[in-house]
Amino acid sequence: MSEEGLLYICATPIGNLADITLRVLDTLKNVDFIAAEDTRHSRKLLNHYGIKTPLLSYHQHNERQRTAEIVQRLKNGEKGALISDAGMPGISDPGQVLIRECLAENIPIDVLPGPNAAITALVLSGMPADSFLYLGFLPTGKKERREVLAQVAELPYTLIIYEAPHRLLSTLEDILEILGEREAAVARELTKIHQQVHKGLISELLAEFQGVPPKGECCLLLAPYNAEKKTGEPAAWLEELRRLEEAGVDRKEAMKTVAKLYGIRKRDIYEACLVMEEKKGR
């Protein structure tokens, strides 16, 4: 046993088992133990490569309790590896608590790079990659989700979001209303046989998935906010809104149409309406 413990943070495949690195394989074979998010899931990977290293569970429900145990083993001189079900531990997966505790206890750590869904999807999508903001999973509650979206609505970065397939439609609806129309992409089943990247305007993706519900974990990418695309003046928005309402379109649908037409948010139109009403009241 080594006199100094060491924790390896190991990225594992997000779909295709062949994507694991030689360095990760060598490390997993030679450490004293592997802390895994789901031991049953990870056992399939380890069996595929003939790795017999002992496993222990490390997930969001036992993270703090297990951290103390792992830290003690590392202090005793053992070497361990941390893996998640897919991708890099600590990136929307358990790991941050253990990593921070190791750093606080001056236990060496090393990160072995490898597969990551966010970066893979970003490159596949063709979205601007010079600057981007990773949001991970949005809150499941509608109110909280919309609050997060409002905070990033006018940031000049490509936005990367993870989403479960059963929540994708409601998330796209909130994005269209809060952020307004913009280019987007949904990457599914990354590195797997049925890998697909759906591209288009948010409204087009929404219509597509309403017709054919998505399957598999999704990575959603949104083009950066561009103030220059906010064409037209409030007066033009309101005139179009008036025209649609006179044609029998209700206010909510009319606002959606105007937002799509001008590439703006419904909130922009709503605020313009408030300003107009205020002026009338003077």
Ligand code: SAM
Second form
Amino acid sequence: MSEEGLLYICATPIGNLADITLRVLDTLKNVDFIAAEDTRHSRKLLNHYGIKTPLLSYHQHNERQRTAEIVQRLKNGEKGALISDAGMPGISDPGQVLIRECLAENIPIDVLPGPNAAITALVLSGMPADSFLYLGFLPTGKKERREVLAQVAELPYTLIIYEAPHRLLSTLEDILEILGEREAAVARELTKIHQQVHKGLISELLAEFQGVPPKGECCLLLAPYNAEKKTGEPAAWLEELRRLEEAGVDRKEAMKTVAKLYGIRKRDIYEACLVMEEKKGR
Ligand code: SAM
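Please supply the coordinates for the form predicted in complex with the named molecule, as a counterpart to the form predicted on its own shown previously.
Below, the chain from earlier opens the complete complex, with every other chain and molecule after it.
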């Protein structure tokens, strides 16, 4: 009788080639085959570590057909590994179909932990990490994207979003409109030479990136919705604004602080000021 097959789900580096565990290296060396999202990309990693295990492609477009082939090989007693281009397979990457099929067929799987962009960004940003919601990539269609944002607008968790750099600005615009002002962070080029975390209010990040568009891979993090902040009415915002200005804070800064305090947009305060001035003028 043949040995029992097994599939290892292996996390690989998200930028820095040294971020790979000894167990993953050992496994990749010793399995019968490695299923990889992009074999040319993964070959570079394997060459770097002198690993000669045969590769087969397993990506979004051949996931179903390849799953059947891989499951058959595992049933025949082979041992295989699944890797993606970066980080943990199955997390905004192919893997789920194969994993579920193995489980359905009682083929044992094991996960070898390692790098993941979302967790790295969360910890590096200093955003609340006790409870968070991973959203992965938002839908690319504007309507669908805004629907998802509306669903999560009032959740008390840090939100983690993967975004392509060329879409970051329009995503931030939608977020500001639907979620209102709040603290945010953009973590770029994690584990690489130009790793950088940009922090600020959503409107500040928008202003920053309008000047210099972001480059490289990025994760966007949004502070949890704070229900307490939303209780203030326009009169309370204006009272806070007046108090800050009396204390010597200039209007721009004061508006920013009030927006943050109440989880609203600066534009809302500005409009409230106009309404108040109009009333006074009557
Ligand atoms: N499976 C991966 C993981 O475990 O994180 C995610 C793969 S997903 C296709 C790629 C997205 O992850 C990128 O668009 C970006 O949002 C994020 N990402 C991956 N590497 C990153 C890095 N070095 N710095 C910042 N974000 C990264």
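Residue numbers count along the first chain shown, from 1. Predicted, not measured: the structure shown is a model, and the values here were computed from it. Under this definition, the rigid core comprises the largest set of C-alpha atoms superposing within 1.5 Å between the forms.
Peer 1: Inspect the rigid-core superposition and answer whether the C-alpha of Leu17 shifts by 2 angstroms or more between the two forms.
Peer 2: For Leu17, whose C-alpha is compared between the two forms after core superposition, the shift is less than 2 Å.
Peer 1: Relative to the superposed rigid core, does the CA atom of Leu244 travel 2 Å or more between the two forms?
Peer 2: Where the cores coincide, Leu244 still shows a C-alpha shift between the two forms that is 2 Å or more.
Peer 1: Can you give the C-alpha shift of Arg265 between the two forms in Å, rounded to one decimal, after superposing the rigid core?
Peer 2: Looking at the C-alpha of Arg265 between the two forms, the offset is 6.3 Å.
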